[in-house]
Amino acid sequence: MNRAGFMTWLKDHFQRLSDDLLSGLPAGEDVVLNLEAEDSLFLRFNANRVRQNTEVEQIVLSLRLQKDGRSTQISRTLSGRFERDRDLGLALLREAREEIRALPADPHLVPLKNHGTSNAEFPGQLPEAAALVESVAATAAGSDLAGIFASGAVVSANRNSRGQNHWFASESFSLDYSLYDGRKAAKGLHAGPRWSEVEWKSNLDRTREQLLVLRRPVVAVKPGRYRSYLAPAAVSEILFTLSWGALSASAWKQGQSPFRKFADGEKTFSPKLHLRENFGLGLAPAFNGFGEVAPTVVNLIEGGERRELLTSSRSAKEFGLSSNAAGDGEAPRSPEILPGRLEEKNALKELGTGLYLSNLHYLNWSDPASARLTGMTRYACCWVENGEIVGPIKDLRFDESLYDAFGPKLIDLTTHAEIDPDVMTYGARQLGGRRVPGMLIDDWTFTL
């Protein structure tokens, strides 16, 4: 398959296949088809050399059958050959019919409807493998670079027996890398729809500057509370953690949400905090697995106050709420924290004395009832005095309630916000990501 024609070919393949599978269904049966696919180039770097390269083309079809108040879903990988895929799809339908007979009725089942038609494509300008290797190796000469480059098309499509038809395709690249100096490492991420030599060099230069800072003597920082600046990558890690039920209507109603007190109106955040789902960023499709289309913007937190929770049609039916077309898991797919008034170039000056946190990891809820989050600092995190970086710190563990950190302790957010795309490649390349600014927070609590 020619990589340039993958999206065009796949769109025709899916339309033909779904036409066959959705036609002639008996009365009382409804089917929704979801297609997830990629055509990707992967290059793994170590010591600034390519150690592994491969191309992956995979297509996964998911078929959900509704009948007699029951529902079941089955998925299989397709071959890309029409006759074989049609036979496989028909076999899935037969398997679903057998399985559904043994299932109990679902009291919260939402019948399929026609949620319209949409078509969104975001073509990119991606480098060929040879050109990319030459560019990275030449620009990073003299550095110990390790990482993984992934590029190509990622597709999500949906059709159902009621007539809806949605298509979303995006071409992009990501180079998720680190620069090493012995055991010390500085983290970098270069990603987007179009490869640029100038932007890549600028990105690499910033990471090299961080690595130079790590050569300074380590500053011993004891556990305590410190004024802290969280770079966008660190804020993005926190925002990702909110996917674990914090913004879910179902988790709230079942008493499992870390933001339960916020959803109940007992707690609020800082008036400076604005969080929304923004499908206008083009990071993920606005339609979910049922083909329901969310508004382009769903305001979740405005000025620290609750506006909406992510609510699937199933949760809406079960709990008497209004759906905003969230997915089954009610996790944000394209979240955005709006910028503030702090100029990024003045971040260290406004920090004064405290901690600069470039990255966080191992995040988890330490006390969900109080929205208390724990995690570790990572990579180039530094001690700052009078607006100047003194040196790197040893890793610290933090434990902080977001009601405090995103509440009265939130000093400001930067005017600059960065898109942090999802670079997960476990099983398949993923759509989605987050757009976040940096945050200046007072008295961030470190326990170890």
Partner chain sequence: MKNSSEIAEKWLQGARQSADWVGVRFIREKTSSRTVRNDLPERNQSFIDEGAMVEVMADGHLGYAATADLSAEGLQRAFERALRTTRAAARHKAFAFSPAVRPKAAGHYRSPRRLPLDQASLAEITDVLTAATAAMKISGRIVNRSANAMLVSTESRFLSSNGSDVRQDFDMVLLNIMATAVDGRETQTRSSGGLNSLGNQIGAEIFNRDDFRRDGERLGREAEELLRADNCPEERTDVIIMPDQMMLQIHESIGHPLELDRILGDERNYAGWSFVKPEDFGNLRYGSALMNVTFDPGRHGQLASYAFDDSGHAATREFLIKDGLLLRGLGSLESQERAGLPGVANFRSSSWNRAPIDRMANINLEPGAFTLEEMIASVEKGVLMTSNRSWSIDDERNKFQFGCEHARLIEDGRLTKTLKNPNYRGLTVDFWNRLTAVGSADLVGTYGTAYCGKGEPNQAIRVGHASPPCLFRGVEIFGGAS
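Compare with the form predicted on its own: the form predicted together with its partner chain:
The next block holds one chain only.
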């Protein structure tokens, strides 16, 4: 596909295709269609050289049929050629009808409705692949850079047989990288809708400066409890782990939530902690796979107290709750932690003596009943004394309950919050991201 025309062409392709699929349905059948598509360039770098270049054009159509109190969903990749794709779409419909006949009734099924129409397009400015290779590599010459440049259009669209029609398309790039000095590394991320070599250079210079600090001798830090400053990227990593059931109504009801005691009202967090979904960030569409549109803001934790849990209409029906149009997995799609009162420039001074943690790695719940989380420090993590960086540490393992770390141990959050765009590319480039401040936490527990 020609990169420049992808979003316009696809919109027309999808509208025609879905018109054909939705128009001929007999009474009693309802269909919801989802389209996920991308036209992407991936450049993988090691030692500031291209290890692999991959371009991917893919369009996935999902068809969900609801009939006789039963439902099934079948998806497939499309070719981009209209006649072929219409045949493929009709074949999905036939197969879905067969499956419906084999299934028992589903009492928690939510009938489809028209959830309205929306249209959001965020065009970007992205140079040709060949020019980008030069631009990234030449600017970083002399650095040992490893990472991934990803760019192109990402589309998410939804229509149903009740007339709803949503379209979300954006063009963007992300350069997720790290710089190395021997085994020591600093992490950088440069992302946006328009590529600018000047901005790339200044982003790179900031990361180079961080790497310079790591040249100081390594400070040996033993396992123990340390006052710690978590930079926004480290907080973002923790926020991401809350996607695995912590804020989900169905996970709570099914005994799978690591925040069960919080959801039950038995535990609270610090009054300084405010967590919400905010689709106003414009990072992800507010409609879910059913085309239901979430409120712009959904308060999840307010002043450390429980507000809403993310609740899909299906969970709402099963458990007698009210839906906030959460997605199928009831994971946050555009979460933010609200800033606090700590000026970022005073972060080291307020930390005093302890650990500055730029990034965390490989987090997992180690005791879900007590919301205890384990994980590793990574990249530019340093020992700080009297507000001054002494030197980098060897990576440490933490193991700590969030009821403590985000509870009485939470000293403050920074006044500045950063957007951390989602750069995951499992299966396809993802939309979305998180907005997070830094956090100062007392007596954070390190075990290994």
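Only the largest set of C-alpha atoms that superpose within 1.5 Å between the two forms is called the rigid core. Computed from a prediction, not measured in an experiment: that's the story for all the values here. Numbering follows the first chain given and starts at 1.
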Examine Ser322 after superposing the rigid core and state whether its CA is displaced by 2 Å or more between these two forms.
no
If I superpose the two forms on their rigid core, does the C-alpha of Glu199 end up displaced by 2 Å or more between these two forms?
yes
